[in-house]
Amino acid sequence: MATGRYPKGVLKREQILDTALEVFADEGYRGTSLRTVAARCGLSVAGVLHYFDSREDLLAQVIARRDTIPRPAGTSRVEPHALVDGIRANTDQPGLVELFVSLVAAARDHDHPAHEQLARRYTSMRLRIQGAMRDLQEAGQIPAHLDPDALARLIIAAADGAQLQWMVDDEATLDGPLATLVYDVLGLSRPSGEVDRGNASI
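For the sequence just given: structure alone, the form predicted together with the DNA:
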């Protein structure tokens, strides 16, 4: 595999990732083949596999790249509102939601190329939310008896689980469950200028 130490290779690699992101966003996890991606890149299949170990590896790095786009790195603190907004932003990219969910399922195998990356992703997300929960507890905005770690896990689960419902249930929304949890159940105040979004449409 290419090590990415030469300028041209680095560029090409990113171009492939961008193209693959498009293709997978359009066609989802199951609908897309390496041959499709290669064709869209103007490369042969082997040409693509020069930069990535396998199809699954490419998928893993597509998701990794996508994570870096909206929030340009850093371990900054998280506001609950930002979480809800971030999740809602996926609404127009159902293919990527499908890709993410399928990838997590595949990464149950500890040898899967995305396993460690996803494990780190969950851990870092949990720690960041944990910190935010502690802040909110100190500010007296959520009950102090709740365990910040368990709460973080619950928040992540609500966000992830909403994706499953949303993929299959047309009346579901991506951000509904998390909004319900954060605003209605935990009682945080909604950001101003926002209408009620706790319910799942109609």
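So that was the form predicted together with the DNA. Now I'd like the form predicted alone, please.
We keep it simple here and write out only the one chain, dropping partners and molecules.
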């Protein structure tokens, strides 16, 4: 990757990612999407890819940007309600949901350019959720006998599985399964104003 250790290169790469996020959110990843990103950034397609290891690396970085979840200052933990809010926000970004599902399926192949990037994504997310589960256990908010790692994997599975269903099931919601798991199964308190929509997605 030739981005640059230089400030201008870093800023251009950030601009490309922000633009790609907008384009893919609207269009998904089609043959013309990358050309649209390039045109909006004042570059050629080759110019865009100059800032990334490959086209697949760019796509994986877009997914990483989509996955940015707010968390309390000074901690690497992920609050469960923030996960629910994060996946709910994807409702307005159907193209990114499609991109995510397609990219993960393709990256099952260890030789795929995005495999390592996505594997790191899952490891990082799992460890952050795992830490939050331990905090909740120490606070007495969820049962202490539950395995934090298994809980983290279950939460990720609920989020990812909901995205698969949402793409083909008109009655499914993105946030319903995860909200049901977090608030109804684990028994965590719903934030003020949180509506129980879990049953609509099952």
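Residue numbers count along the first chain shown, from 1. Take the two forms, superpose them, and find the largest set of C-alpha atoms that agree within 1.5 Å; that set is the rigid core. Everything numeric here is computed off the predicted structure, so don't read it as measured data.
Remark: with the core as the superposition reference, the CA shift of Pro143 between the two forms stays below 2 Å.
The rigid-core alignment places the CA of Glu22 2 Å or more apart between the two forms.
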